[in-house]
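A single chain comes next, written as structure tokens; it is the form predicted alone.
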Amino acid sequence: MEAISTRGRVFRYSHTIGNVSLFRYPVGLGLDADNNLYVLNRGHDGDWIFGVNKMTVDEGLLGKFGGNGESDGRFLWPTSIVVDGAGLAYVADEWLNRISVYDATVEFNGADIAEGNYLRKWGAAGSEEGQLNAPAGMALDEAEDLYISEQGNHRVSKFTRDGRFLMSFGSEGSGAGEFRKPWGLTVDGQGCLYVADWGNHRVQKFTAGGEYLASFGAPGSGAGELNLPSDVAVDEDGDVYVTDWGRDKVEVYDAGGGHLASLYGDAENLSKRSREYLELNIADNEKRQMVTNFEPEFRFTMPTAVEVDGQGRIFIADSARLRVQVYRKDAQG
């Protein structure tokens, strides 16, 4: 990949982390004061593989937990993952209307614990103010106060960490402050939250009590226009990235909502899975060998999440890819 340079900025490919054999289907990214990477799964193809993944940044598996099921500590749909500042991680399902809650500080010594840290569950279904339907992305503000998106209800709510409701705004709609399914969200630097606002085809921003500021990206197809965007991450310069679920792609804006650059995936090396399993699988590697193309595999196919770490890297799940591609942000020389 080459990189891209913009107003100061240099945006790079950095690594691939994951493959079939970790992931299923990741739809949700999280990150905790060590800078350990959970990946939420929520597919399967043929064999179910539901649960979150504890990563180091470099692809080493350090556990994993949740699993697929109705039970206490399992998930049916979920959505978003949230680690706290304790090191509790929370994962929303928007099939059971529920925010579960587990102790991500376990010894896992890579093993998969299925519901052995699971703590306790908040949430109750329907449309009145404290109810759930249908949560998404979910985030924790300075407090540690947690905003939701609720697509059924097309509002975002804010719960206490045990689930006491505190506020919610929005209604369906198109206008200013306005919802359609909204999707994933964030808190910056100084406490304001962005939505993205998958059924309107924009990123909204708002004050941390609700009340609207600005909005930015327009249906479109072209650069900085946005198709179903799922989900949104501010770095600490208050640079805006967005994965565009609908075409493949990410884009990113400056604070202003200025648009900067264009991601669509430049996947070219293999994660260390990847190689791994080609070393073990001789017949696989030589049937590789023979493609002479690899382009369509390096792009984005269906981002879904995003995150960012304070040292400049940028998260991205790409899920139908099966995979976490990565990118790095530097100040350009």
The other form holds:
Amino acid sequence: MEAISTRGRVFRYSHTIGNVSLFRYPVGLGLDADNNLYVLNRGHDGDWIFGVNKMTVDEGLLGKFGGNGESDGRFLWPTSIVVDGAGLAYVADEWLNRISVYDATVEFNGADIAEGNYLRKWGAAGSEEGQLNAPAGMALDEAEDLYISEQGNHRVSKFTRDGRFLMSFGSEGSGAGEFRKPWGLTVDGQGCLYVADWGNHRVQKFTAGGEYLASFGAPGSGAGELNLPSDVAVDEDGDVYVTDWGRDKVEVYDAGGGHLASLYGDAENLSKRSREYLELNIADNEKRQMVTNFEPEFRFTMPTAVEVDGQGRIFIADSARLRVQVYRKDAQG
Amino acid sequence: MADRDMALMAHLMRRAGFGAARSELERRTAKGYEATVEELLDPAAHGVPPLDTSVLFRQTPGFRIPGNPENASGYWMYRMIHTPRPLEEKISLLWHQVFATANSKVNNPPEVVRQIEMFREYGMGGYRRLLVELAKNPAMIFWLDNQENHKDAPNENWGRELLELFSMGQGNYTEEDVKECARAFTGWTLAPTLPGVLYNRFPWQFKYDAEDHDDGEKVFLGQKGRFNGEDVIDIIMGHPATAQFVARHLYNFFVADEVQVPSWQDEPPRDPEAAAIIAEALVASDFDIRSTLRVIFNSDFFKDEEVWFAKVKSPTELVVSAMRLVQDFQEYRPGIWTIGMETSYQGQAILNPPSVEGWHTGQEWIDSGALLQRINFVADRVGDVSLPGVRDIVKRLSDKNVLSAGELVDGCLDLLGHVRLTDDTRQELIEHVSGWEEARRGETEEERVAFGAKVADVLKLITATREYQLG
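Having gone through the form predicted alone, I am curious about the other one (the form predicted in complex with its partner chain); can you provide its structure?
Shown next: the complete complex, the earlier chain at its head.
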């Protein structure tokens, strides 16, 4: 890709992680204190075998946990994952209305340990305060309390990590502070909360206590406009990244909401696993050699989750392409 | 609201859609028959929005590019169950039956789904355009090997089926016409596409390869020229057999069961007068399917009670109409793909027809195994009083405190969509129900539960009758 230089920043495609052999419709991303990447797979009908992959950022598979099912440690419709400072991973399930907790520090050695690192679950279905209806996004604040967006209750609730209810705000609607099926959310360095307000085609910003501050994006398909945004991340400079799920792109804004860049997917290099596959499968490699237009392979299809780390890396779960695309942001030299 | 008006509306909705619950029948009957026909024919012009798939894709991301057959059939099944534009799905089902393309060979579920999307887009427009789109459709090209149809080595599969199954029918062309037709479509092929082995499937694309096209002179159906594919389709459209062939398909699908397609060469149409009216409507409208359907739905032969329940419901019609009636899967929940699989258990694996001839229809839908599967599937749903559609039926029957056996049976027949039984079957049901304790709405929760269970039992009995298999 051509690097995008804008207002003192340069955005560049870095690399791609995974392929069909590793991921099935990844919908959630998490990072731990050691910068390991957790990829939560939604799976699909008839093929539910994939749970959470714990990865290095250069595509090393450290292990897998979770998986499809209703029993403890499994999930049916997983939506998001966060990892706390102690290395515990929290997975939300919007069908079972529960949060499952895993010890992600377990040594996997690349193995699928299924339920072996499962610790506990919490959550009760309902619309009362402290209950959950289709938990969608999750984010930890500085005190490591957990914000959860609920697409069924059109609100954000806050819990301690062991499930004690603290507060909630929001209701169904399109006004400031109201939501339609909210999805991903994140907390910035100042403790402010950003919520991907999916059905209202915007991202809303709130104080830690839930007071409305600002809105990003407007409905539409143009640069800087949003259609059904699914997730949001904020980097150390306060730049805001939004997966524009309905239009297969990622929008980047500055802290004030000014539009910086639109990313459409630039996977010009194959992931390590894909290169290895083609080395072993000559026939498929030959078929690729006949193709003259590779552009469709570069682009996002249903980008669903976005995370940023402290080193300028931007991770995007390219859900229907069964991979994670990684970008870098650098200061313009 | 006249009872016959509602019954006629139920007939229209069975044919131009997948049946309708009582509340929809009441709404449409109040709106009027002709107005409903117009809305079904052109929903966009009447403010009926297309199905919003965004929440579906959020809940089931595997439906966006359905990488496996279960997702593909589940996705289409979901659309049929939930669409506010039922005729768009019904016409797609017709063309899927006529232009039968199976994933078993194509081995690319998203491409088979794209073919259905093409039917949805062009299926009610002009038949010529539909045939051109079909000839360029990647799944069809692969299905009938036209990517192997080369200037120096023609492959006749597509050319033969275009004439035999897609436009004119056997007996109206020669073997030489098949060969010339195939020559005209040389070079209609597929562009190289990224294999889907790494990052899911990428769309196949039609490619016209001029260098591989046989540009020589051809003689086709008595006409001579350096014909390309579209020229051949133009000649086909001008042949009288095409109007008759398409008319018979429309009659068979929308009016009453015909004999199987391979017998059409030998057997006259079931209703020659109606077939002629439809063929004339096709020619008069330049083969516009929407205009022709308007003629059919407003015709006397369509409204005639002789053709009500004169079709055996296909498995897809049976399953979708049951799901729409009981309003199952209104709330998103895991498992819609299992409903997509259900039709295959009953003998119609959608997106996977047994051959290019499609399925044998009418009586051939029914054998003892399929019948049991059909009855069990519908009975399980109408017997579930937790489903909104069944709750609505129970509630409507609760208007009266006490129902006689006759009232209970007739009420259930009405609310299932004006189902018509033979007098003998109806009497048998009434006698059976007469042996039960009186159907009393009651006042206590226990009595109401018992009443609901009784209604559900009658619904199950009705759906197990021979007549319920007809639509």
